[in-house]
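This document starts with one chain, in the form predicted on its own, laid out as structure tokens.
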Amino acid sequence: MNSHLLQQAEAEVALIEVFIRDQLRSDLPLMRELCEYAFDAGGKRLRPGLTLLSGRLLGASRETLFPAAAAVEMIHTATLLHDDIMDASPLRRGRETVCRRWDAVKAVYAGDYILSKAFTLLSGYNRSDVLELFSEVTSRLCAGETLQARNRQNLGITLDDYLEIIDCKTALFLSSCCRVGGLLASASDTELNALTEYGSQIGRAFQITDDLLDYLGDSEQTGKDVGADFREGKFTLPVILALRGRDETADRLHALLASSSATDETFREVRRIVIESGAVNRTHDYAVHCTRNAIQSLRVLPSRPERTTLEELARWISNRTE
């Protein structure tokens, strides 16, 4: 990735971290502790990075973009706190989740508090298009979680079902991070559509790769409990593709998933079958296809260093190992 822009982005993300903590100040010591713990966990800070790069590509200033970049990371963190409660996750980014370290009630309140502060920041633009954009993001996030919950343990889940879930949970959010950068830069409709498509495609690639890492990753690298999706009854793309085969491997996998409990031993056998079926390679190919679509969508945008960084970011997403 462009080293100068990467260093600049890292410096700006560090400033956003300070900005976020300032926004989340509370007179309540416990709320302050919960919020600090949630953000101390770190993370890729992909969403604020996309907002900054998209806006700067089209001429928006850092000062204009900062509140939106902070808000998208705050929304993301709030949803992670709620996700961890729903999934009873013990780990997030290599350490105890808020709901495990404290309890679910405190995690809910912390998530709600962070979410409300994010929308306070967005309302400061006094723009209905910005507020409507992220109101849609949060409602679709909820819809995605509902769809996923409805499809738990569903051996009949289709590729279209899966794509709808990841579009609601990830792709729309990342596309909105890119789009808001364009909105704040007064982009044309053509430019906005290009940024939106780019974000949607890398969103799909990001979630597909994330789901793949649940079968191939290392907990120390990913910071998450490998095999968690399987134990939670979430059948993601590697399993869906393996089940679609018309051979004995698919039949064995179907029988195993239908009759066995979600133990570590069962997961190891499921993982072996999924890899043996070739579904892992097909899943990665799907992520690479999304990456190519993302890069293609940027062709109508100005040929500036930020565009090159967005292209390189897309390639990193489909090949990441953490």
The other form holds:
There are 2 protein chains.
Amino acid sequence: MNSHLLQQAEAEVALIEVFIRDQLRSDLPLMRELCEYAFDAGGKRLRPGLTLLSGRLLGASRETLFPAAAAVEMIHTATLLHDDIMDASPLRRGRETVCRRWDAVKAVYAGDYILSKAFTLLSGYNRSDVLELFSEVTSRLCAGETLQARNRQNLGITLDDYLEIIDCKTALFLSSCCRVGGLLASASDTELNALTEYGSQIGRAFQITDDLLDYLGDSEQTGKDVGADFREGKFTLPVILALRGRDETADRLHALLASSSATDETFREVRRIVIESGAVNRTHDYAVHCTRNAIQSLRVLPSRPERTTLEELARWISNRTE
Amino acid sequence: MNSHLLQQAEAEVALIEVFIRDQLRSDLPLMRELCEYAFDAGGKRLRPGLTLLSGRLLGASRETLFPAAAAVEMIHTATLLHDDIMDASPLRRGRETVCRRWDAVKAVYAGDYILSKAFTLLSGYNRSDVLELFSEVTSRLCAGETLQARNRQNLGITLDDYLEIIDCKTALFLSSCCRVGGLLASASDTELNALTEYGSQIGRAFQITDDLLDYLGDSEQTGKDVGADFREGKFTLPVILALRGRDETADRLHALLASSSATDETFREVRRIVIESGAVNRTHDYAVHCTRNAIQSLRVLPSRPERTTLEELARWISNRTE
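Next up, the form predicted in complex with another copy of the chain, please; the one we just looked at was the form predicted on its own.
And the full complex, kicking off with our chain again.
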């Protein structure tokens, strides 16, 4: 994120980190160490940024928005701790995951602890709509992971299955981060719907780009293992689109994926086919399409600097390389 | 639990199960299966019972109390799913644990799912005091597990450490189940404090008895592996009290525990020493003492059938064999 406006938003988000650290000041040294490690890893802080921008756009104060912005990042971190166990990931944001550096058990408990602290923060608003939003988010995150697990190695996975997975995993979460900003700004229904739709569309764009970077990215830049989805048998949009061809290349891809051979050599061939079939371009086009929908939905909102930042953010999301 | 009053309370609690099943009706077959398995295992349903009895005692309606009673059992089940991963337990309530029958990953996600559904239910009350109560409970459960993990194989564990662990693991949870009943009945501060103290004292008695049964129990009756705490290097009250002796037997016990030999033979010798040293009796006395405190604290509350049931429940807790 490079523009001046995005940098301003980032400076605001940096304040959230101090706030979070304060919330998680456990009197247990191990828990404190785990939490600090989990948050020190950095990350894009996209979710608190969305809450702050959405709320500020409609006139909510920073003080009003801070607890919610901290809570969404905490929920995100907690679920990442749990995701990394499921995926047995060695790396997260360029560093060892908690479950690798310590163990799965500590990752489970640190996640529960952070999750419950996040709900405590949210309960401070004394608003059931805010709480229901995020208990729905965590339910759907679990549902998405389960659906994804069920479709592992499933060569018959459809575009609808894929979209349902990314809606559960990412789009609902990002749209809820925007929506909560609106709720705390006492937005009208029209405004709330616009923010929710914006978040949902950039959520899709974000996850699709994430899945694309798993084929094209540079692991030094993304901080993740390239080819992880392939090795874990998660067939994402680039593969789903490449399999749609009715030619020999699609047959070859089908055979490679069905063989369950997850060597580096197989991955390189899969990647080559995915790129040469045009599926990578079509995947990128799909992300850009979602981005445009997102920007479109902002039109009903006030023309203020925060709206410009949200527009820039959307464009960055489908063009990012990290 | 045998008396007529306790049976009545149990019948009421059975209705909660239907309610919970309804809440967890996921559209994902695997999630539904995991949740049903986790709840079908039965269990004592002590927590929802406490919420119902405390609330009814002070005049709250069943309809008012039901969501909270369901939520406390759901939080309990979610944390048990996660505990079983930590403890690598093969059995829970006489059946294979979820993490053994499926795997740790599914146990993590099913737990998260149930936890978030429980918070959704609680948020329906639109009361921050209710929500804060249970986010504090989950925080403290994690803190208790961490503290317990840190004291594994620690022969220098003090009575204070032990009490802090059981307060985090059990007493705060049971006291919150009672307190929420009071909150939903708009109880006075005096009444709330009485219920909270009652729950806290029976919580201690409950956990101490649990720890005792790990030495004395019949695994067919408890549905748990006897000797599990010993094998996992968790030194609980029976051992802490037995180690206090200044004689050869205490030295022998010290040596046995320090050897980290977790064979059945070592366990039998440890158990013999713990019983013969009188530590088992002193442990039981401690539990009975807590029970008496619990009953004492109920005195300021109305003399209604629910209070009698709470008194009976307290007595059952320190004399139970399952």
